[in-house]
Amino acid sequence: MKNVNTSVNGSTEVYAVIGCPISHSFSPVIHNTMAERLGRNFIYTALRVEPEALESAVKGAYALGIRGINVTVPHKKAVMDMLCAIDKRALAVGAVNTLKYTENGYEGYNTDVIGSYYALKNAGYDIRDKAVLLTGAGGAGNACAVMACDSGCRSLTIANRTVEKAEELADNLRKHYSCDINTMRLADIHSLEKCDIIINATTLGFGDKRALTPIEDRSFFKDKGVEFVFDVIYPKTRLLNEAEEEGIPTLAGFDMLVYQALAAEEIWFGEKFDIDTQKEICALLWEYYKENM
């Protein structure tokens, strides 16, 4: 029958992202695109949840049978108290961004860790046995730090504007990983002897800081032997542009955004995406983003 939408029916599962604010979220585009691309019968929406309503929202979602939830600012830490189990990577990060429905309650995961790993792997860079410089010790920095340690980096140096925040992150990482972990002020990174890969998780290069970069002296790239530069910000930042001008491969953060969403679906549906599917979906969503966002 014409004009009758049968794509949503009594068997359609519901997934969502919760946060405050939430209207800006790109997650519904990502997951509903994947539902159509993969032929899965679910819908995904964005739900605004005020901080004081988080516990009742999680309990209500579980009672309604919402099968999976992504969690964004400001709930990533607070939601941890409402879960029946938490994955070890999420514990190491100290934040949860993905909930999976189980018979005992929601389990918590952090797919930013997996998403950053997929992004680097699919770009052809292996972080194992590498000397990593991480600039920034906030939420994205925590996830990238866990990814580096979990992937077997040789050393991790966390550089932050305030070294106390870097030390706090380093102390937590040392509880879970045995790799060499060091900290320093962001202003002191030129004292490093070696740096194979730079991961920027600061806000330098974003918004009103778009003209800024954590690497002010571009001689750093060659002097320290930098092989690869990954910036969690997208689109390309000054950091990435200057690295490319020095002949160094780079990666912007859009891939991480898509791959952390793919990782959430792997958790929810219990299956892995092959690399070709990962890259195809990422390219499709990048084209959409460029044209519409």
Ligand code: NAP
Given for the second form:
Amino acid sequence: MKNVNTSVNGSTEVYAVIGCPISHSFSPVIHNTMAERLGRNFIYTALRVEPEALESAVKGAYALGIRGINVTVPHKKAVMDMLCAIDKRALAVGAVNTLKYTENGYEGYNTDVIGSYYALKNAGYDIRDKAVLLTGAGGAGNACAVMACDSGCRSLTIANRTVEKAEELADNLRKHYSCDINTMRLADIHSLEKCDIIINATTLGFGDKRALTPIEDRSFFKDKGVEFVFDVIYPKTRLLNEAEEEGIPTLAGFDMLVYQALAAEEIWFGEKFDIDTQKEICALLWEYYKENM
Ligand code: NAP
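Taking the form predicted alone as the starting point, write out the structure of the form predicted in complex with the named molecule.
What follows is the entire complex, opening with the chain shown before.
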């Protein structure tokens, strides 16, 4: 009937992303698009939660029966103390970005690991047995490092401006994985002998650092035998443009963003998306993002 909105009703489930700030989040667009596409009766919203209110917010969400929550900056570590169980990959990263409602409390996951894995896999690049150079050792760097180790890379070199942070990450990874893990200062990467894939997880190339790149000397690509460059930043950065000019295939971070959201839905709803569906949803959202964001 005209003017009657039945899209939200008494059976509609609520999902949300919590963070501070949060109004910039693209997650509601992704998940509400998925709800409509898959005919699932849920809505997904973004809720601003101040750091001092996190514990009461998580308790309140559980009491309200909120079935799934995404967690973003600055809560990804603090929320780990409020969960009944934490997945092994999230423990290896040291951060949680997805909560799933269970009868014992919320379980914690880190879907940035799976999101970065799906992104590379769907781009046709297999990281198994490869020599990986990861630039950056912050939140995204931790997730990509776990993804590389979890996917069976041959070696992982973590290069960071603050080398102590790279060392801390490497020490934690060695507790969970047996692959060859090394660290260096970002300024020293030219001393690396060989590198099959570069993964950039620094903020170089983003926002006010748009003109910057972690690979200053573009002869690096050929000299080190680079086959593929993945940047967690989107849209396309200077790093990716220069790699492409050298004839190297690249991938920007938008796919990772979408696939980490799809991975959260897989955890919440217990259903896997096939590769064609993943790619189709990613392409649809990219068209929207390009025109509207
Ligand atoms: P973060 O935790 O703050 O880490 C920032 C990283 O960038 C650190 O390694 C930092 O090095 C490095 N860095 C910052 N300024 C630098 C400079 N001037 N020179 C050299 N290195 C510098 O941030 P994050 O959460 O990991 O996010 C990193 C990027 O990934 C952001 O651009 C974010 O938008 C993007 N991201 C994308 C996705 C996705 O789904 N595609 C997901 C998460 C994040 P120090 O340790 O020395 O400070």
